[in-house]
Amino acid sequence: MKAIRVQSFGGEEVLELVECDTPSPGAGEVLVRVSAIGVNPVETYIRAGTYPLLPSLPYTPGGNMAGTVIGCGAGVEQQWLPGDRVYSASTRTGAYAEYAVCAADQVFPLPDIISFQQGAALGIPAATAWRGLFIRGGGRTGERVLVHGASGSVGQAALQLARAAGMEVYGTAGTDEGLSLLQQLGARVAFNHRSQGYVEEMKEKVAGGFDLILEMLANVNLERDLDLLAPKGRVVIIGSRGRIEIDPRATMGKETDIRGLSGFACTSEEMARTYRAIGLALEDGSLVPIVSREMPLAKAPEAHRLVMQSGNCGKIVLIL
């Protein structure tokens, strides 16, 4: 089979397309013929060797893909059958390949109304959004939520899931295309975070502040987020690319919280709860993943470069 392999950590050029043996599923595992692969920023950090948790070399990147079950190991015959359409939260052998082995509980049913390309956009983005809103963020119906940097795949999922939960939804983006998308996804107001004075505009239009903020770039925005929170409000940090200095007193007067989020800290109970909720949202149409660009597997190096650029209004997907 064809697969992307990384022999050493480094730049995009270390992503090499090679021929290798097709893996076989063991007990408790399934073999999936991959149709589409979701490209996530975390995969660029791992490839570069800068992420706290690194795989042993060589490895095949990726955890999010969608495809068809073609083989089952012992113990999963009643759970999965050849021909089942699935998407993955993670894999055992890497998603950037024609075939991938997954633990039986790493894959989830993909409804017929969702394409494989859309399915590949689900795993990390949708789970991150749901956990940020409802597990780490404790979001409740009627609360005001700001998704800071909402035009990316996590932000898009968060807007849809929050709106479906009856929350009052706001978002920021940095392009006209992104702002238009946020309004289509149900944001009450979409703010341009590249406009001078946009923080003052938010204060004016959302009197009393936000109950919950999902933050994609905390090293830039965290200090102003604390100023924007309502009493007892929470900021959930989903992304950060550096350090920031804040005054801890900014959390004291309104008794606000700063909460971190990491997929690697997700418990098995949280994972089951999260993907049950995502499945229901897919079935009832309240969550529709958006794919912005499709590229062949051989273009993985270019996909890694593009995923780190701003202005991606949807998921970059590798297709086979």
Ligand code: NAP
Contents of the next structure:
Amino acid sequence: MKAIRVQSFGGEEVLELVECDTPSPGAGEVLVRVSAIGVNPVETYIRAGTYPLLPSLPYTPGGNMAGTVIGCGAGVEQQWLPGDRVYSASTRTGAYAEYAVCAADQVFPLPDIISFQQGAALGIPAATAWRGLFIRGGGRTGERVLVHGASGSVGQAALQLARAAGMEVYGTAGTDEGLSLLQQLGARVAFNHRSQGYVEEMKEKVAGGFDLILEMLANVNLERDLDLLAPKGRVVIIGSRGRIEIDPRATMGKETDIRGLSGFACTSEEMARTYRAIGLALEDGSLVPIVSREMPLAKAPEAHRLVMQSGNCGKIVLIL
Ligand code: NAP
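Could you switch over to the form predicted together with this ligand, since the one displayed so far is the form predicted on its own?
In what comes next, the whole complex appears, and the chain from above leads the way.
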């Protein structure tokens, strides 16, 4: 089969397209013929060797793909059947390939109304959004939520899921296309995080502050977020690409919380709950993943370059 292999950590050029053996599913595993692969920012940090958790070399990147089950290992024949359409939360052998082996509880049914490309955009982004809103963030109906960085894959899912839960949703984007997308997705107000006075504008338009902020770039925004929170508000750190200095006193007067989130810290109980909720949201149409760009598997290096740029407004997907 064709797959992307990384022999040493480094720049995009270490993503090489190679021919290799098709993997076989062991006990408790399924083999999936991959149709589409979601490209996530974390895969660039891992490829560069800068992420705290690194795989042993060589490895095939990627956790999120969508495709068709073609084989089942011992013990899962009752759970999955050849021909089932699925999407993955993670894989055992890497998603950037024609075939991937996954633990049977790391794949989920893909409803017929969701394309493989859209299915590849679920996984990490949708699960992160749901956990950020409802598990780490403790979000409740009627609360005011700011998705700080709502035009990206996690942010779009968060906007949709928060709206469906009856929350009052606000979002930020850095381009005109992103701002109009947020409005289409139901943001009450879309703010431009590249415009000078946008924090002041938020304070004016959302008097009382936000009960919950999902933060995609904490190293830039955390200090401002603390100022924007309502009393007892929470900020959930989803993305951060560097350091920031804050005054801890800013959490005291309003008794606000700063909460971290990592997909790697998700328990199996949280995971089951999260993916059940995502399944329901896909079925009732409240969650519709948005794909911004499709590229062939061989273009994985270009996909890694693009995913780190602003203005993507949706998921970059590699297709087979
Ligand atoms: P993405 O699709 O590339 O989206 C990035 C988002 O960040 C876009 O909405 C972008 O807006 C926004 N952004 C850019 N500059 C910003 C600023 N100054 N303030 C606020 N937002 C800004 O990435 P993603 O998949 O949604 O992931 C978002 C971040 O969360 C990434 O850093 C990723 O590594 C991280 N993440 C963490 C976890 C976890 O487990 N903790 C899981 C998934 C993702 P424009 O493009 O419109 O400027």
